[in-house]
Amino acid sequence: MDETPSSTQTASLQWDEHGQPQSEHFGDLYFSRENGLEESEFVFLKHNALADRFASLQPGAHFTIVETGFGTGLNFLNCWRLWASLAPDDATLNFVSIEKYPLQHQAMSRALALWPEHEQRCARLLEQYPPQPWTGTQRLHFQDAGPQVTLTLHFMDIHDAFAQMAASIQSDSAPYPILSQGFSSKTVWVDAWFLDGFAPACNPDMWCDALFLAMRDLSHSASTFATFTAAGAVRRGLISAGFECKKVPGYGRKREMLCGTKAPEAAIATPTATRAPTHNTWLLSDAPPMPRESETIVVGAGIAGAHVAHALACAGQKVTVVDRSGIAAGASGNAQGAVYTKLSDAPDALSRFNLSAQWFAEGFYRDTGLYTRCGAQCGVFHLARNDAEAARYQRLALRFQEDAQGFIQWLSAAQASERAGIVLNQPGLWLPRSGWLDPRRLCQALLDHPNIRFLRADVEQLRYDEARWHLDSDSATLSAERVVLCSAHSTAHFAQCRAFDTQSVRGQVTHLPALPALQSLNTVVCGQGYLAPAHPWEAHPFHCVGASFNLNDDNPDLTIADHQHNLDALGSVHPRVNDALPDASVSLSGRVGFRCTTRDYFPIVGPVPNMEAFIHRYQGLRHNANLNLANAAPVHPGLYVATGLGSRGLAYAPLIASLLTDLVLGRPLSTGTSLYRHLHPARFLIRKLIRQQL
């Protein structure tokens, strides 16, 4: 069952004379006529107690705000402001929200301009803001030298986005699960809540006993609110759900206001709303909790290995990094690689995890400097190899064309020849945010964090024992509590793990000595394989071709044939180089290299599972595929893994880094539990007891 989010419809607004916008939707103001910005102030920031709590708040402290109704941004940037001011330097503001009518760019920008104060931050968050309409959950992370926020939007229905949130916070450091879609009432989480939206006279919809019931789940006993309305119907939602409200003065002009806390669980009334059935427990981890200050070792160097030990580094976790062959030693070693992923406008799982990880990936890579430092920031064009891709690819176009922001562009053949600096006989995709980046580099500038240490050690085997994870490898044993594997396809070779539906594929890349007819390319360019401007710091400038896509087959050596076959698919993407293209025979340079991937074609992240547990708790699916599953998942304490991301993993790994880390800290998911659910290592289990393969 795949719980795809509702599709969202960007905002329709109206401007009054002063340039402040009104929702035509739900004829309602975004904010309060005399000032937006104090009353933002006044009714979330100071009733929330929001100065006090992140000014007392720990070293590597973690504190969450789930707000209903992003609107222009405004209450967000008032609490980053408030949050760099006060917070420790290590600490981290995950603050969460939801809008099903998203603002496009030019609207929200236009809305924020009243707020010059703000200038640095709302330029920031356009930047990171994705094109609209957008759909599902997008993670946003703030990178400063002080405390760090991430900002997690779900764009979608409140009722949806309860849903994303759902059994997204199960981690070492956090001390009960959540119940997919049944939210658990033992769930310890949100911080503080922002009720906002539009008011419940005009927006009935939101304000609602599902959402009253969710509060209550998902807050710990010091969990606070705070609201502008104080309607009747909300009050009683809330007290019933389980929460003591104060009526407050409000605002200038407006008499009243609610704000409270979760009353002790004594107090707490049987709320009205129905629970819904828990389908997705399976996602949920029944390890004990873990300190968050746990050390962290990273089986593997290569790309996915290295993102993952630099999220946890970035968020303050001492990490070891070991691999037997050196950092980007394996498929991680070619000279040059693409940031892309295969994009579409279809509204299935993988269509929706490619564009956020593309979306994501580009934004990294620009905020920390890597494609300055690793390659370069020169754009990608997806060439359409038939009608059908051309098709797609111009209705992907169509969707974000009033609102692209230099994300997507359709390209005639022309344009795209003018846009890449050589002829190109296809039209198709731009991607100007993209890239090609130095994957050796990338690894050695991701490991080099004052957390991360590297050791080149070959491990054999995994070992638990007294609540620590115990490798042997071929030099010593290292023990931590908290493993990550992120070794590609000998993930597979270490007995937890043998449960992995993944393939290991070949692929060969080709060194092509720098060719006139080449030297005016300034673009990578993608179809049938990919090119890219030549590498600019090899002492001998050469373009990497490539890549071959060979199943059952484990070569290590350079082939005629694969050089060939990448020449060939050079020659279909700019004509003219045929005449130009030594011949296959020829000594041509290139690299092998064995790639990891799925047969789902989703990467595998998340806590590894205790196989024979289970299957034994799981057993009633091979019945029934729609049991109803009260329990979490039996994972192996501390182990997690990151692996299977294919030919896309410059694309795919600064998502999945993320949402490791998300799972380790106890944070929001970057993807949401409908994409959470495709990438989980049970998957695979729940999907052969279902087919009765188990």
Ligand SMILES: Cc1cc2nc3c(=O)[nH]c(=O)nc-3n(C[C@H](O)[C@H](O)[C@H](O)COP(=O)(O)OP(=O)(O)OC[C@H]3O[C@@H](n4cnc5c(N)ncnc54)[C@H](O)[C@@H]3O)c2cc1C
Second form
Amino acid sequence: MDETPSSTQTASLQWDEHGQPQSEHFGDLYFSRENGLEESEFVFLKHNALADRFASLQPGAHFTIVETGFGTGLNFLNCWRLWASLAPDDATLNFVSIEKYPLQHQAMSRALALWPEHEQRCARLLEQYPPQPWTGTQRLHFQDAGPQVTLTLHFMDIHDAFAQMAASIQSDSAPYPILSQGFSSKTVWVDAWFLDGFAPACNPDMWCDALFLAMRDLSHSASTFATFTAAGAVRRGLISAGFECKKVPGYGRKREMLCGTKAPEAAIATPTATRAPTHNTWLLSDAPPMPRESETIVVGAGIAGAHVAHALACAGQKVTVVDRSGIAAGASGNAQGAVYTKLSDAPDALSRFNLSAQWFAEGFYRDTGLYTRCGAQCGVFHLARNDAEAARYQRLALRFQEDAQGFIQWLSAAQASERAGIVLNQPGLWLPRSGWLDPRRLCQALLDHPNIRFLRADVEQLRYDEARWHLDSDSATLSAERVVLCSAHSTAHFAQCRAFDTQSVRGQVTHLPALPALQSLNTVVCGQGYLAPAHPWEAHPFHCVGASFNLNDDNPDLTIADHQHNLDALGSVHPRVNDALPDASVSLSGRVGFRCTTRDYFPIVGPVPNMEAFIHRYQGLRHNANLNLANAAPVHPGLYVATGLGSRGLAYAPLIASLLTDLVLGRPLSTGTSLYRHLHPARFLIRKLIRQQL
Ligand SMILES: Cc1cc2nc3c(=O)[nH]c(=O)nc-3n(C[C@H](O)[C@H](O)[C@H](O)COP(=O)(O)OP(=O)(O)OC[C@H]3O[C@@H](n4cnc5c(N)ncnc54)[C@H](O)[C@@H]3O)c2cc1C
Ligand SMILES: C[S@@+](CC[C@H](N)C(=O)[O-])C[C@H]1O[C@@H](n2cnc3c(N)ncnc32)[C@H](O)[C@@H]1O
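Any chance you could show the form predicted together with this ligand after that form predicted on its own?
Below is the whole assembly, all chains and molecules, this chain first.
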């Protein structure tokens, strides 16, 4: 079952004489005509008592808010402002919002310009807000010095979003198939609800009983809600779902509004909704929650390990990174790599993941200054190598043409040549926010964090004893409560990970001495191969030209055949360079590396299943692929993996590191559950059980 989220359709708006937006579709206002900012503070912040609750949080606490209807983002901006002024420094606000009819940038910018007090926050929101129409879950991350904020946007219908959201509980009365946040039961709770759909009379979908029941299942005993409406049906629905409801005076001319808390369990009426089978309980972990401040060992100091360690460290965790060969000594040791994925507008999970990872990575490298320190945000041009690819790229560019936000643009060969600074004879897709990075510098920069220490050690095996992992290595035994394996194709050598279906794929890059013919190149160009502008920090400047792709080949030495392959590919990218290219048999330098790939092309991210117990628990799948799985999956407590980045490490790693950190800390998932199930380490076991291969 692939839960492809419903697609979105950008909002069509009318603007009144005061510059206030109104939905054409629903005929309703986004916020009060009197003073939208004050109304938002009054209804949602005050009636969820957020000022007191933020101020009294313990250091390191997490606070989760779910809003129905993101609209212009005004509620979020108000909440962020309050959070920044009151919450303790190391606390995290997880703000989740749902939107089926997203505003385009221009409309959002126009609506938010009404509030000059939010000018800076608004600019930061707009920088990360994806181009529309976007489908699926997108994480926006605001890395500030003070209290942390994550914004998770579900661009989909509210019913899909609730099915996506972390219920993290298995309750027989839940109205939706309850999906996991992936960590373990009862770790992700919603602390406050902002119910902000358009008025129930014109938008009943946002106010139905099934949603109120789901809210109940996602709430804890101190969860609160607030909404601008006092409609009887809403009040009755919330009460029968188990909320204590108060009618209080509304904002401005609105007579009344509703707010309340979850009622004590005893008072909850038994819901009558029937529950769909829980095919996805295998995403839930049965391990008991671990204290957030547990120490972590990351095995592997390549792109994956460095990103994971950095994301955990930024979330306040102490991390030890170990690698047998030093920092960026494996596949991540190339001098240049392009930030790119295979882009498509198809609705399949891999295409959605690629778009999401690409957008997230581009923003991450820009906001952290890593493009500047470790490469260049010079744009990447994807040449269309055939008609089918051209059609695919054009469809994608068309989708975002009204709201591209500098993300994607279709260019003719002439336009592309102008951008690239060299002659290109094919049209293609232009990604101006993308660029190239030196993975060696990148890994060093990511690991340079006060919460991270690096050790050189070859980890031979992992043992679990007295609630800790012990890592036997060639130098010493290390131990910690939590371990994340970022050890690429060597991961499957650990006994706990032998079910992972990974392959090692050899690749070679050629270092092409800077040629006069390529001096004017100012972007990365990807076609049969890829070519980046000359590396600026090398004593003898060269271009990294790549890369060959050899299955079933473990030769660690450079080969002339692979140099020739790379030069041929370069010749097809830029025909005029042919004459200037050296002969591959002259001594060219380069580098060989081994990618860790998976057969389904998705990385592997999440808790490591306990294989024997897993097979035993879900053995019924051998005879019935649609079996209702009643129990969460047995996992090795505290053992996680983040690997299988294939040829896309630079683009995939920021998002998977964010997801891994969500799983560890029990935050809402950066990818949503519909993509998480494709990344989950247990997917191989589930598939094999269904195919009776286990
Ligand atoms: C030729 C070539 C060109 C490429 N070009 C690009 C590109 O342009 N753009 C892009 O995004 N990607 C590119 N890639 C892919 C990219 O390099 C990978 O996706 C990325 O490096 C994977 O990072 P990783 O951290 O998972 O693996 P690695 O970098 O291989 O890191 C794994 C680390 O784990 C360590 N380790 C393993 N086992 C143990 C153990 N038992 N104990 C201690 N340490 C251990 C290893 O020493 C190693 O350092 C290319 C790859 C190749 C080979
Ligand atoms: C009153 S507006 C929200 C205002 C917003 N909170 C703000 O701060 O600007 C209601 C929002 O709900 C969205 N919406 C309506 N129906 C929806 C549905 N079925 N699923 C998800 N979102 C929906 C609308 O597109 C609109 O943006």
